[in-house]
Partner chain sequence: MNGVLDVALRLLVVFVVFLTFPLIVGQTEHKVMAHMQGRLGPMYAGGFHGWAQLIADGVKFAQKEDVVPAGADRRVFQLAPAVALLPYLLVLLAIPIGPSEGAVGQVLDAGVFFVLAVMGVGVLGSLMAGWASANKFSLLGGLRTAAQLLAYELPMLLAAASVAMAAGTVSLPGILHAFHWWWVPWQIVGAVVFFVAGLAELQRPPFDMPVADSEIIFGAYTEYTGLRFALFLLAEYAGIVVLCGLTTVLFLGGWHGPWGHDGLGWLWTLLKTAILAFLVIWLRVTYPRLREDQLQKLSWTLLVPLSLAQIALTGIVKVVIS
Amino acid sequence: MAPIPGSGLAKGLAVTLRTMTRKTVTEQYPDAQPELPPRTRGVIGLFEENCTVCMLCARECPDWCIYIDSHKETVPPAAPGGRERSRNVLDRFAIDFSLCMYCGICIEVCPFDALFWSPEFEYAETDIRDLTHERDKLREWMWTVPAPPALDPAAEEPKEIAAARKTAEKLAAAQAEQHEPQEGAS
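Structure block, one chain, the form predicted on its own:
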């Protein structure tokens, strides 16, 4: 049985008429910003004050797209009679987003919480060489990092916080005991 001539055209027009009456799902992107999920992976933001130049992020990066330069500075002793210490000072922190595969390993391995996911995704460049962003641009993206979710009130207190609280209570009790004998003697 041969198809009726023009039946394909009629089917195509029927699909067109059916979809013409439906609401469109196309978002007009530049004019209307999309609603992003809360844990969107956009770019990596740098909280420079927390960076100790430990180089873990650069060593663990599977793409080798993180570039870090630093120098050592001598820090004077904190107390009289102490010794001088040296510390690393960050000179350059750059990420080449043309190489980055957004795996998040650098963020996970950072022991000092210096790297964060920012939901910023509008960072296109006309030249691929401009996708290497230096620390000033990475620092700007920190303002777009969402606040962490609130802790569950029914959750168990972390052992580090509990230990710090107990130590602070012991110090406060010791200081209170030192002040009591002086007040009673006068």
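Next up, the form predicted in complex with its partner chain in place of the form predicted on its own?
Next comes a single chain, given without company.
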């Protein structure tokens, strides 16, 4: 059966009228904060303690927007008579967010989990040069990083936890062995 002439026009009117009665989708941003997804790529935070100045992030960055300076320090030997060790110390870690394209490669490539995505996004500046943010600022953003998502219920145990648990079990077993012969003697 052919549709009634003009039914399309009526349908159009119905759509706009129905939309008018529904809630609007406008977010009144400066007045109300937007509800962002938890893993939003807002800004990159730096956890300095994990950084070994391996420079992988700076080298992998397609925009070359990460600046790292460091120097070496010698650490006294751990045991007497041992050799002195050298260690990298971070002097400067800066990301130029006017160049950054938020690809996240630096975060992916970091072998020691020193870089993280934070959902923080309000860091506009009036001068483009002020968009190069130094380590103190990156560290502040680190505290806005949400906790990692929970593992799948059927997932394998995380390696760190597995290793820690094995060590703890071995230690417990060794202690138990120490105790048992004493009990047998008495």
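Note that the rigid core is defined as the largest set of C-alphas that superpose within 1.5 Å between two forms. Bear in mind the structure is a predicted one, so any value in this text is a computation, not a measurement. Residue numbers count along the first chain shown, from 1.
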Problem - Glu157: Cα shift of 2 Å or greater between the two forms (core-aligned) - result: yes
Problem - Per-residue CA shift, Lys11 (Å; core superposed between the two forms) - result: 14.7
Exercise for the section: Superpose on the rigid core and then read off how far the CA of Met20 has moved between the two forms, in Å. Expected result: 6.1
